[in-house]
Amino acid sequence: MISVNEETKVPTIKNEETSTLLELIDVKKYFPIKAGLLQKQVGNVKAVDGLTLKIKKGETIGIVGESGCGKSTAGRTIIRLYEPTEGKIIFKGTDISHLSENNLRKTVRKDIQMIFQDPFATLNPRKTLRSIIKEPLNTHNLYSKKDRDEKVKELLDTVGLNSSFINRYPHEFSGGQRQRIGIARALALKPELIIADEAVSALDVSIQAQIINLMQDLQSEFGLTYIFISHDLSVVRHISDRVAVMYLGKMMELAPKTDLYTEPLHPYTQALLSAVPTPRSRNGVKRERIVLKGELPSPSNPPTGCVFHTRCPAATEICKQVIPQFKEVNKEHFVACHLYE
């Protein structure tokens, strides 16, 4: 059923599944390839190629895959830092895929925030913590000018930083502390969904654990929903409820974390998990290492059929010709593979 938001005149889809916060329907993001003196388009880089996914309120979904698989592009497309090429991004029943910047600001900018990989690169070195964290409050005109400083101090306390640091600059903090500043800035507008793009990959292992624990505490306290993008399968297993595996812009497998880590169905997922350092499996036998041969194909010219068939040790003729359907094979366990059985 479709209604219209009277304030923004944006069509709203009434979703009967009230627990669904975000739904992606065949989302694609292609970057044009241009060549020649006139910069004529000669092709596309298919960074995200048909992403379909539902995310429930309060859950954490991890997105994993090797570099170049499109996971970071997917996160930036969801938050509309990149304009989607095709498909629908439905947030709280509203299709935000092609909203104008003005309507985005009115409807969802406050509700979706992002934590980036490199906190130092995303914090203005010329501004104090007061200015950095207060900026979104100023932009959306929240609280009185007098109360904004108090809100900044409250946010610093929430993420485990001393409120007396309010007049310090980013270079005066360690990497872990800078990431806490980034989290405080993301929390300033009381969002419902936070996209964490490799949020702990640049940190020491001990600091990673502190940030992950902080994020879980904040999720419990504020009822947050996370999309956690990472190449580290161990971290994803610790924080996620469900895990999506991407390869060359497409989703290969999606399952609750226990199912995915104990019984992966897709050969690519099996290869990724075999690379995780573990001394022994549960039955005392060391897990066999699966080494993928060849290089990751170019997203500007992906293979026909299953995009993974050029590196898959079990590929057959059908894999080279027919695109596998992404379908549910067990309860909440989806896979795109002709040979999953």
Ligand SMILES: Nc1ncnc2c1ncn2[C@@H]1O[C@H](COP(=O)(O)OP(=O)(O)O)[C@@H](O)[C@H]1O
Second form
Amino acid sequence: MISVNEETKVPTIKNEETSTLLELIDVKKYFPIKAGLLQKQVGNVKAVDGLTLKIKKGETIGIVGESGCGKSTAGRTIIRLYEPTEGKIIFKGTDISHLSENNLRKTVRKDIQMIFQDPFATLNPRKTLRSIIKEPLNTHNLYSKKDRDEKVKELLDTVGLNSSFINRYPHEFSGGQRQRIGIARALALKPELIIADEAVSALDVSIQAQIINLMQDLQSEFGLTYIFISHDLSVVRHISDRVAVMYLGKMMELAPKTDLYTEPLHPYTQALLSAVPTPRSRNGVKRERIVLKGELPSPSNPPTGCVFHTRCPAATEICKQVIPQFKEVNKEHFVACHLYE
Ligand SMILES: Nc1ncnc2c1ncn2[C@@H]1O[C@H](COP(=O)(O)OP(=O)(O)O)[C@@H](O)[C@H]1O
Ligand SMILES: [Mg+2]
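Return the form predicted in complex with this ligand of this protein as a structure block, the form predicted on its own having already been given.
Below is the whole assembly, all chains and molecules, this chain first.
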């Protein structure tokens, strides 16, 4: 059923499954490669090449994969920093794929927030916490001017920072504290979806755990939905309900966390997991390290058939020629691999 949202005049697809917050339908993001004096387009970097995924309200989806496989581009496309080249992004029943900046400001720019690896890079060093956290409130004209300071103190408190820090500068804080500042700023507009892109990757393991615990507390307090992006599978494990594995812009495997970590099906997932140092396993069996041969191929010229076949220890002839379908092989466990066809 299609209706029109009166405020934005954007067609709204009424979702029967009201629990779905975000749906990606074959989303692609290509960056044009230009060359020569006339800057003619000579090709595409296929950074994201067909993501299909439904995310339920309140759940945490982990997205993992080697550096360069398109995770950040996926995040930036979902939040509509990029316009998708193809496919649809449906957020709360509305197709936001090609919304104008003006319409994005009314909904998406409030409801979806992103936190990045290095909040210091995105925090203006000459601004105090007060103005950094207040900025989104000013932009969206939320609360009265005089209530905004109170709100900033409340947000600092929410993320476990002393509200007396309000007049200090970001450089006065440790990495973990700065990530808390980034989270406070992301929370200011009461978002529904937060995309954390390598948000804890630069932190020490003990600090990582603190930030992840904080994010979990905030999730239950505010009913947040998370997309948690990381190249580090051990980071994603703790926080995720389901995990998606990406390779060269495509989803290779998707499963509930426990299934993915105990019974990875895709040879790529198996290789990634074999590289994760595990605490001494209970039955004494150590997972054998699978070393992937070769480099990640260029996303401007991806391999034919299964994009992973050039590095896959199990590849056969069909893998070079036929693109494997993304299929559900166990309950809620999807994999794109000819081994399971
Ligand atoms: N703005 C851009 N213009 C051109 N190519 C890009 C751009 N952003 C990313 N890429 C390319 O897209 C691919 C995926 O990058 P990215 O999404 O950053 O991967 P990840 O976050 O998984 O490391 C890489 O080959 C990268 O070089
Ligand atoms: Mg990235």
